[in-house]
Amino acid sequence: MRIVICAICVLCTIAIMLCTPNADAQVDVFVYTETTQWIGQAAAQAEADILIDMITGKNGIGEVVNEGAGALEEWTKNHTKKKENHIIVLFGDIPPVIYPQGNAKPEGSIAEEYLDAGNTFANTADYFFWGLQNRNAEGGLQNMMDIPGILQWDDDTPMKVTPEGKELTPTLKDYAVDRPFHVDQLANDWELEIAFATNTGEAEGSTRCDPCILRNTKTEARLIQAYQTANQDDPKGEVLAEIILNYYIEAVGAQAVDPANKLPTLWGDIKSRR
């Protein structure tokens, strides 16, 4: 009987260990605002400040950095480790130090190596990986995802908040996006992980989404998109923070999210931060 009890205790301990987030698996975040597209640098910094203020010191979040391209290059190299789920936040531009301009290195760039290791890029404002003054155009996203035909057109596409969006991103309201993700063009192990707003208000059956997270089922790479809009005054910082704290850190195993501790952002809080 004693042997049976010991065996049960061992199995229970293993189960708890498997279900408990890894305390060492914290998510480091680099917020890049030195160059921007479709949003002024001052406005991008204001949104970045809101994001940084909301996530710094929270459970599951490690180091939060807001520096320039030189620091980003070194940081990206240092964080290119398998499935550590770190995040680089961009405001419409990806600098050439990690993705050479003109798609000069379509395979094996610092940015792609980082992504393929199972890390994450988040982007707001202009087209994902488009680059300042059209330096990469459509090829940036196509090369980074290894999906030759994927595009992000469709100005003023109506987005309706999904049930998941209402629960996890309380700041998010219905709006119009200019560069949504084309869910119907996903291929090569990429899937829609979660949609906070889509053209239908539901994840299933939708063809466009923003905000949303795409995940590569083979590498665990993720792309987080929120408010890809042209010089539009959207609560970018708040919604990105809600996505990270209310969903992402639990999804990657950095920290379980207690429903009672999810960010119930109120419009009064938003105004006080701006």
Second form
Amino acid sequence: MRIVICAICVLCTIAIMLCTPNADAQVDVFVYTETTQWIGQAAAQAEADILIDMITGKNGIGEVVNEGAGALEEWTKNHTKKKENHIIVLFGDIPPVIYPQGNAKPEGSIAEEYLDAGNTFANTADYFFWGLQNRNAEGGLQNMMDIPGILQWDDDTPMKVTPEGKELTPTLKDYAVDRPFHVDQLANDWELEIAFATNTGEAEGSTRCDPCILRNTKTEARLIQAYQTANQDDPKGEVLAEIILNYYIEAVGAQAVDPANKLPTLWGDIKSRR
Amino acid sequence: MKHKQFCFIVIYSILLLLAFACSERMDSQHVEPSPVKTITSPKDGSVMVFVPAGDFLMGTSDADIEYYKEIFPLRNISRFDNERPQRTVYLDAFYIDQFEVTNKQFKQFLTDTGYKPNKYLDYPPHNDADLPAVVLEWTDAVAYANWAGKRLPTEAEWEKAARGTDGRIWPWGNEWDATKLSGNDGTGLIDGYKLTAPIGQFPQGASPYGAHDMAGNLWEWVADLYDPDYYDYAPNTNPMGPETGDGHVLKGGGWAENLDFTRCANRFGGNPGSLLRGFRCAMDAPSED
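Alright, leaving the form predicted on its own aside, put up the form predicted together with the partner chain.
In what comes next, the whole complex appears, and the chain from above leads the way.
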């Protein structure tokens, strides 16, 4: 009898472990500021410092690294193996050490393998994956998402904060974006996971968004874009930190919902729509 | 009889004054350009329009700023600081290409010279013959101009060719009109083109001197180095740009730009990022012009 009870206890423990979100799988963050585009290196570093200061040591956040391209290559490879949800933050440029010059190796690059393993790129300032001096141009984003034809043009597009944005990113205000994400060009397994600001002020029915998160439903890869604007003085670091702390870490299961917190009200609503 | 003549002169003068007052900001009413004087450049075959010597209003005034607060409510007003103060600038006469340099012309230059461009988008959808050449580096634009026996326009020349003498915001007037340029929301629904448009598709948006596509299509390189504070100390006669600067000035906005960047006074410098850019050439007008 005692053996049976023990067995049931063990099975229950295993079941609970399996059912609990991946609460101890922390999100590591690499903030890359060595090369930047549409934001000066000093300004990018200032925003990066704000981001790093806000997220370091917080629940669900693992190591936070701010180093150059050499370290990024190794870090990216290591975090591809882990099959978890880590974030590389870019300030308008993706260096050739992880995505070859001129989009020469669109499939199988370090960056693409990292993304396809269920990881995340976050980008601010210039066009996602464009590359300094047109290194990848439109092909960067198109190949990383495997969506031919997707573009990020439309300067000066008014962005209105969504109800989700008002709740989760309190620093975000209405503004004009230069390289919005084109929600109406999403294809294959990509979906708009959450929009903090859109051209309509609602996620539903919008065609442009920024900041927002795009998610691949098959691979769990995510793209976070925030303030893709030309040399515009936006609170990039602060809003990125709010997105990561108030949404991302819980969305990927790095931090369980805190029932005592206000977040689950909205979060539950968001989840129910997914 | 003398009394009648006097009345006629008074009434005529009042009408004339009223006409001047109303014309100060005619907004969308396009002022018909005077007959365009052109020449054809022998080397690259481009048509060039004549811009006569004289004064013009360059930059952005305080009144413009008040107007921008209404039409660009989401823009930080400090964005316009590098266009101020507005001032009257005198330029000698010159010719400027009526259209942006096309892929057909740029490839002819490459064939003739064997020149290897640093950053030229010679791949679809950017490289159709009649589309403006996307030339991302200033030095490549200068190399073309030298081959063609011309030069890049100065920033002042470019701005005068785009807006004429009266300080208008866009080449056609003071009200935004999305049907008058290659610049839209990326859907192609407004101007009919998903990306850039072949040159000269928007004659209704031509400048007072007959130059096309000065707003939208591609950002255009000019000769001047970029200093955001240049207007504080620039000369008022034939300004050639600062001695030092952060890259070169880009003017006119591109096809992806809606309002703000396509203004004639707008200037962009430093790191151009993902902006698609091209150019047109200019040359001094012979003294007999």
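Residue numbers count along the first chain shown, from 1. Quick caveat, the model's predicted, so the values are computed rather than measured. Throughout, rigid core stands for the largest set of C-alpha atoms superposing within 1.5 Å between the two forms.
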Post core alignment: K77 C-alpha displaced by 2 Å or more between the two forms: no
